[in-house]
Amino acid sequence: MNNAIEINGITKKYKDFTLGEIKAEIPCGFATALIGANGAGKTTLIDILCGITAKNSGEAVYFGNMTDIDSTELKNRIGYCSSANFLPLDWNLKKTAAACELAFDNFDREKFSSICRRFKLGSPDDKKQKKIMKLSDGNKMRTYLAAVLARDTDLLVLDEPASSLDPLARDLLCDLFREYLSERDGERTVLFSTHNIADMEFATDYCIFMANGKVIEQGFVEDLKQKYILVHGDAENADKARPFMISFTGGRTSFEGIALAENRDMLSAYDTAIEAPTLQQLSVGILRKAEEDEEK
């Protein structure tokens, strides 16, 4: 299987935070979610991969053989979008379309108009338009996404694209991810960061979990759901089951948590109910374990 990006030992040191060494793969042809709590290092890693922030060490290899993120060829193949004032705030849809046409040969104005309409933003040809500064946070993000999705790229890298979107817009974003990937089956890739995967599970094929500047788990969603199990049980068996679980939440009558599937038989002996976790449940369990380990 080819990788859109291979991350080999990337580090970045700040006064109060260190990223890495990061070793990870972004598989080509799939949507990869970079999952972690706020402050885990997701934005720092994305900014390094897109040439916004300089790394201290390590290397990222794009599309098998490209390493110079500052090259025009590579930048044209990557569509980057940040949730923080990605476009000038005094622009509107018309100015956004005009600027993108000048900046990128692969920008499709008709596609931009179509995505704007699907996001309920109106049209860049409308006479009356609001400036970006006058838009809600959700509509700002819709505008940014429309601009980057209208380009003919090989890789989308999106920092928290769903954070300010309402549930319907998140559902549409999932659809747009799938459409983007299917247009050139197996040749395009999406990488996006999130601290809450619940509404984006449908759009996620591969996951990279981050905590405290490090990668703590990664893999295809279906493989991870076979590696881990969700466990429920009565409180009277909680103390017996807890040593075999990686995350644990208990109350007066019951307990729940994530465990490795290899401990299924042992946990079944304590009258537990075992099922496959959702990606949201798996994310909470893995990240909670990392947080507990950091506090020890």
The other form holds:
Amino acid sequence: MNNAIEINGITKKYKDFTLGEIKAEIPCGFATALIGANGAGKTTLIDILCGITAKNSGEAVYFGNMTDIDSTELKNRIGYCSSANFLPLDWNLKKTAAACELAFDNFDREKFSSICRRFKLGSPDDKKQKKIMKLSDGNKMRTYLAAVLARDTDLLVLDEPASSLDPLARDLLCDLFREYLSERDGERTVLFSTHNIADMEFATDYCIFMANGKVIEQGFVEDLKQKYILVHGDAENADKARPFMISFTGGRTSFEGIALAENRDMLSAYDTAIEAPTLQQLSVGILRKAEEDEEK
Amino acid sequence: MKKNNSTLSQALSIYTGDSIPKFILRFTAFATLLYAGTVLFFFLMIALQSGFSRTYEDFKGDAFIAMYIGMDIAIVIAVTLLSTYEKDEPGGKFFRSVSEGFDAFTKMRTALTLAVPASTIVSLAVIFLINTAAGFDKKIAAICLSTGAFLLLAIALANFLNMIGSKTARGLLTTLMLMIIGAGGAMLAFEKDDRLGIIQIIAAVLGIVLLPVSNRAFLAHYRKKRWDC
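Having looked at the form predicted on its own, could you now put up the form predicted in complex with its partner chain?
Let's see the whole complex now, leading with the same chain.
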């Protein structure tokens, strides 16, 4: 399988935080979610991959053979968007369209107008234009997304695109991901970060879990759902089951948690109910395990 | 069109929304309005106490008229040059993601190195016309020329001060330096004879020589310390 990005040992050191070294693959043709708690290093990694922040070491290989993120050709193929203050606050739709037309080879003004209409933002051709600073957080994010989705790119990299969107807009965003991927089936890729995967579960094909600046798990959602199981049981069996589980939440009457599927038979012996986890349950389990390991 | 062939004016347009001619117009409008507003404000404040005709007579040949020419234009220059679009500021990440990347930033700053002195000269010409029409100061031509010469040097020096790491120190020192040199240039012509002296010529020549040098130094420093970080 082709990879849109291969991340080989990328590191970045700050005074109070170290990223890496990161080894991961972003498969071509799919939507990949970068999942982690706040401060896990998702934004730093995305910024490095898009040339916004310089790395200390390591390499990222894009589309099989491109490594220079500063090259115009590569920058044109990547559509990047951050969640906060991505565009200057005194810009409006018209100014955004004018700047993007000059800044990128592949910006389509018609498409921008069409996405703005779908997001109910108005039109860049309207006489009365609202400055970005006067928009709600959700509409600011919609404007950023419209600007990046209006470009004919091969890879979309979005940092927390859903965090400020209402449920309807999140749903529309999932649709737009699917449209983007299916327009050139197998050739386009989406990478987005999130700390709340529940709303984006149906738009996610591949996952990379991050904690404390490191990748702790990655794989296709369907493979991960086979690798891990969700275990429920009565509290009386909790102590026996716990050593075989990677995350555990217990109450007075019952317990629940994630375990490796290879322990299925062992756990079944303790009168537990076993099912396939949702991505949200899987995320909570994996990230909680990473947090516990860090505390130890 | 391949964007790695974008012109200086297009690069400026990506960042500010203005081409070079539009930028000069906007700068001139701000500088002129700021100056006119300052003079009008003080004129009205004093006129309400001392009467209009007396205030008008006092304003003819007043040092205040000269000083604010330098200071007001200096403020507009400071605001323009201090906008360096850091990564953590609104738009900072967008500008780092544009297809030409740092080349676009380089072109934008180079465009500013040309457009800011040009805008300063145009603003001074408009202010000269306003003062002449109002009949405020006989030495106004010399004051404007002297201010322009000193501000050319100040713009070049501002590029060096823009390399200071602390945002607050950078903002304060650059603004103060521009205002002191701008007002100093105006006052020098006001106090001395109305002919252009050797000091003004030296300031202008030094400014013209230092402008490209300081711009290059600023860009090299910015890339290392504030772009690639």
